[in-house]
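We begin with a single chain expressed as structure tokens, specifically the form predicted on its own.
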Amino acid sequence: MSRVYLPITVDHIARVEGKGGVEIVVGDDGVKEVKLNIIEGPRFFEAITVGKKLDEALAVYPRICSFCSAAHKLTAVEAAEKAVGFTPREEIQALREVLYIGDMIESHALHLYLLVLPDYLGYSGPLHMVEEYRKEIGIALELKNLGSWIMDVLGSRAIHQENAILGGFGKLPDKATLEEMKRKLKEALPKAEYTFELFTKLEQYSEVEGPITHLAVKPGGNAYGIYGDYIKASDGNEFPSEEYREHIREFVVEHSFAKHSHYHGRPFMVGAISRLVNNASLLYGKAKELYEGHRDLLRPTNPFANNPAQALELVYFTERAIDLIEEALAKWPVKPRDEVEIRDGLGVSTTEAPRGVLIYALKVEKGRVSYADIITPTAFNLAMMEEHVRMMAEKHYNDDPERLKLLAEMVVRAYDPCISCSVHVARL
């Protein structure tokens, strides 16, 4: 009769947003059970906003998270505009995408340099790296601060942006500020390229190599991007955003306040590597050149490829923001907002948050939110993430437990989870 040992546990996964742990139960004949214990308290943002006036609800949604508040705000605004039948002008859409890119740059820089890199360099955290890796910490802060400044300029503040509103923006910066933004982005491009070259040198652990189904938003235009009305899967399938519940099922697991998700009955992944798997043909500029030269490292079969994929996106989105600003400046002066007639309707928005596909479904009746459903990238990723922790544990359960704990945490950090975002409660 096999004997079951006490579980190997990580009570709090370090260097991720939110509160979560890992529990690995090992017996004489191998790994018995692996759990990602998401113990962040339940969030009731959908329920909180039901019954509120639409503009009041849109002010609540970015409070879900400070890491990706612009993603939440802009996705919620698009869902609301779809619900009432409004389409913003192209120049407004371009500037909103720049605001979203600010979130992408800040989040990717923070994740890669301050959360992931210490693992590879043998440090417990970024503060211990400062003396020996001053250049890398400096680049991290410069990129992070650039993203934060972009959100401050276009969103009115670096977190919980209020300036993106129904119909456009409350106000827009002057032309000189946008020109300054373009200049700063051009200055940041070499730092983004350095980041990519750095992260192509880091190990991708073969223990977790295997087939992964990847989902990403299919961009609405001809460029790799953030917005789109279809979800595309690496199995060749694609479907309209409004049909997300016909293909993706959320379900409760007993060890987590966050639900797990399956696509056609199986775990799946979203995020930077999933965007590349599905949409790399839409890359352009320096990012396309780098992608073509490093395709072997950006493989779809390993979650650790998400790290260099994010680094490649730093290059791409820096270039993309420059182009979008030029597009808006070509139409300057830009009227910040158009009037929106509030009508009844249901709107579904799918965008690419830094961590992957973000879905908002909002129903508007008599000017108020009557239904809300929000599914975040981490809620999509949890089942696949747990499977990859299991794969790592099955290879290392006989190792020093501290080594296994570190490797398990590194798997989780490769996904760049945002745990607070993932914990939502909605009756559907």
Contents of the next structure:
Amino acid sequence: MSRVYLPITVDHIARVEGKGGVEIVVGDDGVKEVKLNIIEGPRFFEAITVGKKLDEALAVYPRICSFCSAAHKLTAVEAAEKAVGFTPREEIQALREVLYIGDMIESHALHLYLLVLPDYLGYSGPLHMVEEYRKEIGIALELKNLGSWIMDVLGSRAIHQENAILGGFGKLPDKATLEEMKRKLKEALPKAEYTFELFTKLEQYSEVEGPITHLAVKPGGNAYGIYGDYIKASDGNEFPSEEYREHIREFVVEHSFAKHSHYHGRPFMVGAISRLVNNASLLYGKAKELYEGHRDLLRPTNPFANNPAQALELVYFTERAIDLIEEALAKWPVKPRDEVEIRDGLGVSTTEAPRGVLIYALKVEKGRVSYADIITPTAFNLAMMEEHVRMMAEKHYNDDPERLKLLAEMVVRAYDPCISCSVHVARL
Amino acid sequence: MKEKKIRIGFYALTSCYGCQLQLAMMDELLQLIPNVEVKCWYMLERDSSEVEPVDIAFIEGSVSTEEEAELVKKIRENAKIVVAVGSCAVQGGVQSWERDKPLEELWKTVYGDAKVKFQPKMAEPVSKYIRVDYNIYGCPPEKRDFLYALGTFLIGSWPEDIDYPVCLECRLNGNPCVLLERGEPCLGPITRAGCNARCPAYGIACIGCRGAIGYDVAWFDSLARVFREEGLTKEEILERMKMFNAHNPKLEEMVSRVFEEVKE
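Based on the form predicted on its own presented above, generate the structure block for the form predicted together with its partner chain.
Full assembly next; the chain just shown is listed first.
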């Protein structure tokens, strides 16, 4: 007689952004099916912004996600500026990148310390760690506060920045504030390095070891970074951002309000580790040194490498922001904005959000958005994430279900998914 | 005798998680935590349950699926005080911007003919389904909104609502007027204060993220008249005002009235 197996389910994965669950179906021959149920409601961001005035649509896009609102804002603004045929001045671009880095620092610090670390220390959540891990929580708060303060100063607030607009900024901080920003970043550097050291010590589970195709934006300049007009894949391919639809196919799966994506017919990964896999040769400074010393840890074959990769980026982006502020200060005083003539056109922007490649394609006609397509890193990652949860489940389906649940959640958390992002959802 | 701790829960419906993030990012949280028992907060705590009784339930997000409509009812049954947090929970959020378009049309634009096993709904505020005792406004709420509400609840009192517009704070700060001096469609005059006029201070027109002031003092019509003089059409005015107020029962009627007045 065959046994009856109950599915092993986590209804609501804790310590991730958004609402999703894991369902592992086991049969006589082992794991039959693994599903990441994305149950957060759809928000139709493309549909609600089509037909709207460009500036109003741009005010709404960051609301797709709070963890990476600056990423959404700045990517949408770049797509819009490309659509209308406007190129921002170099110093404006540098300051926008600093704002973007604020998001990167805050998001990585939050993810690593508050969402990931508790699993490794045996806690159900960071709120219980306060007594025993005062130093770690303190560093988490300091880094996160630095990130939010940068977004506050340059973006008008830490969540849902309104200050980044077509043509530049509504208002720029004064020189003294930017000097202060540099000083604070310098002070944060040892804390970022401490974070990297800490995360090099955490286990990377061999159960999920295997080949992964990584996609990342190819940085536009000669430094590892956020903006770029080409997408690079670890299989050696490279293509212009506008051609993303020819290489990445999206499809609806019945257990998710977020679509899944394949690159050339296969799941793939984006995120901090994917950036390192594709662009590590463009690192410099302390981060380059650390990378060279830990290449085995930061390998392309394990999703858990995304955690130390984010920690390494904390070091890199802290240094990078200082350089970018200096670039802007060299041209001081900087005029906050240029007039932008709103012409018709289509613009595609690809940037590296904290969680990986973010794509905005916006078409503008008569000052209004006539087409919008947004694909977020988490939507890209869902198919690969399911595969890795399956690999974990195949090794542990006979263990205590609670143990399997935790391990499955840890795989998901390593990806740092942003579920709200993924369910805003793109059109076919 | 050990003092009984106040039990709180933070629940998420469909949203960007920004309200929770704002609270999670507050250093003051460290002072709050020893004084409360967190029964549910999935964003930070694995040991969470949506069905445990609590003293205060904070709900973020709009009701956007049938499952969420059921969940809010359960939360209400289990909570002494229900607080709607942020523009999605209070006003239905930006996802309500196109509430006049049928759900099927929105679904088709985004998902095509494909089906998903969960039941989507048009986004609605939490108060559409259950009694809400207090609102925390904003997209996201300011940190001081949380401090004030939590502080007041913890001493057993009741926070007061804000009944004056962003304009008031903006004037007190001496910012140049985005609406009258620059002719931009600033929603400061009808929007609930509390943000210290954050956006106008950056020279950016208010988009109304804290929602229209209650108590019938949001004068949509007066502002629509000013916008009309700046050359905006009725549709443009409604579009802008609906970004965060799509469920407001007075908005459409008051704006329409302005356009029915004698045209010169």
